[in-house]
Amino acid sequence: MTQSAITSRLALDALDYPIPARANRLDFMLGALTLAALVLLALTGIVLTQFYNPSPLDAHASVQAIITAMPLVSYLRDVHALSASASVVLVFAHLSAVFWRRGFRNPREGLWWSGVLLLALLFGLLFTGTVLRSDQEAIEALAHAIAGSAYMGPLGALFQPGFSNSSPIIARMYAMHVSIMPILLAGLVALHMWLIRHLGVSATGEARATFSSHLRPMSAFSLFVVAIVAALALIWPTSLLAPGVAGFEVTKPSWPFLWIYAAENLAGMPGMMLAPVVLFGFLAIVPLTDREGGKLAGATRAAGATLLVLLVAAIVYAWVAPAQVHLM
């Protein structure tokens, strides 16, 4: 079968629609690189489900067995963890780039909000993935979630151990991690791609290119991201602490949550609850406050830059500060 025959049967010529030539720059490909990391995350996660046991008594032992007796699966676990971190970094970089060039303005507000929800879901996946290890960090993370959910009343019931008498909380976290959140994530990605196709990217300029020409550098950069994650997985294995013991607080969370940990260090449980509200609340109102010709456009940009500096400073502070006890 000739190349033209394959193209016609798969409708690949539909990829030749015009886009701004400026979209071939790397800063306009961060969303596609995020998708590459998410695909890697999903594929390795599918493999890991075949070897993980979500039973409260066996969860930690099953992870330990993967690490000690299954070298290839253990490597895929490391790739899984690092692709999750890469996804968070890339989504945040993508949102930062869109924020800077004001690519959230009419008619692209939906693109922005779907990206913000994607970031929130990734944090949810990181949290539930941490809990599934059932080591000391996992037990402490779950204890913080239970304590925080108590402040939320009925909205936090899902994170309370007594929500279901027939299903332990770790099994419910597993269900959220492998089914509920991935389904929501896939739906958000599909919506985001649909909006991009029909609203276009926010790149400006008269020069035009085709999307098919955009695919070549985008694919090359995506393979580079996969290669970086695969290489880091070889030299930076994901740790597993001893089985968790409730009532002790001796660890820090993984780096994506350190800014929340810093807020908890400074203001206790209210700080832990307020920090995500401030970040995601600000991201949610950006398209409403930064409108073309609006009076709050400059203030929104200044607030975003300030929030980014505070976020980085909080992560660095929490990284170097001694571990603290919050729930005792």
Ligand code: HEM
Contents of the next structure:
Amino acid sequence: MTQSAITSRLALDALDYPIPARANRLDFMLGALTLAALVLLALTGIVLTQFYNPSPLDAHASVQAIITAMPLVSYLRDVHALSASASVVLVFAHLSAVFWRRGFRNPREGLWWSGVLLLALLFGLLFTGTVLRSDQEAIEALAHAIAGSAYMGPLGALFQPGFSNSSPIIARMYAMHVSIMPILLAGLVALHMWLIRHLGVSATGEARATFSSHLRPMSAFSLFVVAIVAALALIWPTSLLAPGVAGFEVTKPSWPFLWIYAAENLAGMPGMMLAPVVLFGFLAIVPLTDREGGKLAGATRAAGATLLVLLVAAIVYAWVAPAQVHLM
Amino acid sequence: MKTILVLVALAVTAVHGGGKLKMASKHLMVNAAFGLTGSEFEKKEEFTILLIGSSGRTKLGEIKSDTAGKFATTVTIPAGTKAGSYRLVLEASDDDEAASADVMVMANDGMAVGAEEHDTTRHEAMDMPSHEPLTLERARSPLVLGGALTTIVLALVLGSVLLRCNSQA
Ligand code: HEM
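Moving on from the form predicted alone, kindly provide the form predicted together with protoporphyrin IX containing FE as a structure.
The complete assembly is shown below, putting the previous chain first.
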């Protein structure tokens, strides 16, 4: 079968629609690279489901068995953990690039808000993934969620130990991690893509290219992401702590949560609750405050830049600060 | 005989039939009886009391609720129980968990205090919390390493070829 026969049968001509030539630059590909990391996350996660055991008594032992007895699965677990970190780095790079070029302005407000929800889901996946290890960090993360959820009314019910009479919390976290959240994520990514396809990206300039020509550099950079994550997984295998002992705080969370940990160090439980509210609250109002010709546009941009600097500073501070006890 | 403390880590919330479980004390000694009371369970229902930890399940006793759905009993943590975190579980006859409490069994030799006072070198013996990664003998295979290196090289080469084609187009 010739190439043109394949093209016509798979309707690949549909990919030849025009896009701004400027969208072929790397700063317009960060969203696609985030997607590449998410695909890697999904593929390795599917393999892990076959070897991980979500029962409270066996969860930790099953992770230990993966590390010590299954070389391939253990490596894929390392790739899974590193692609999670890569997606956080890439999504923040994407968000910052979009923020800076004001890609959220009319008519793309909904696109931005779907992105904000994607970011929240990504943090949800990171959290539930941490809990699954059932090690000391997992137990402490869960204890924090239980303590925090007490302030959240009905929204926090899922994290309350008494929420379900028949299923242990780790099994519920597993269900969230491998089905509920990925399904929501896939739906939101589809919405994000639909809006991008129909609203276009906010690149300026008259020059045009086709989306199919955009696929080439996009695939190239995605392959570089795969290569970097695969190499880092070899150099930096993911560790496992001892089985969690409840009632203690001796660990710090993984790096994407360190800004929240920093806020908790400074202001206790209210700090822990407030930090995500500030970040997500700010992201939610950005398209409302930064409008074409609006008075708050400059202030929004300055606030966004300050928030990003604070976020990075908080992560660095929490990284070097000694572990603290918050809940006791 | 080593004295062991049991610390109730979380408030106990019961589940089966809306029952509530209470322990007489937060600090309990091994080989010494501790009081366990229950209320708001199904009437005249039989339960098995279990201590569940990473080393398995230990049956601590059996109990039957009265006509008011209550019970009161005394339970003993068996000698030789390894220190660490456990769940105290009330299992109904249909194998459902009727109620549970997260508890901690700890040696009464000065270890049962703040986290900062823990001697982490005793972790293995005492199931004490630790922030140190486990030193595990990782499974390795030349095939996996070779496969990973091949994937990395292929991804880099293919990516570079695609970029080159793009710049020539
Ligand atoms: C799971 C994460 C995400 C994926 C897979 C994703 C994917 C993409 C892709 C492929 C694009 C096309 C152009 C580009 O890459 O810049 C895009 C654009 C866009 N994304 Fe995302 N995104 C994600 C998260 C976010 C987040 C967290 C936000 C904001 C809070 C966001 C807001 C936007 C906006 C507003 C655009 C249009 C940009 C413009 O027209 O200039 N996205 N996204």
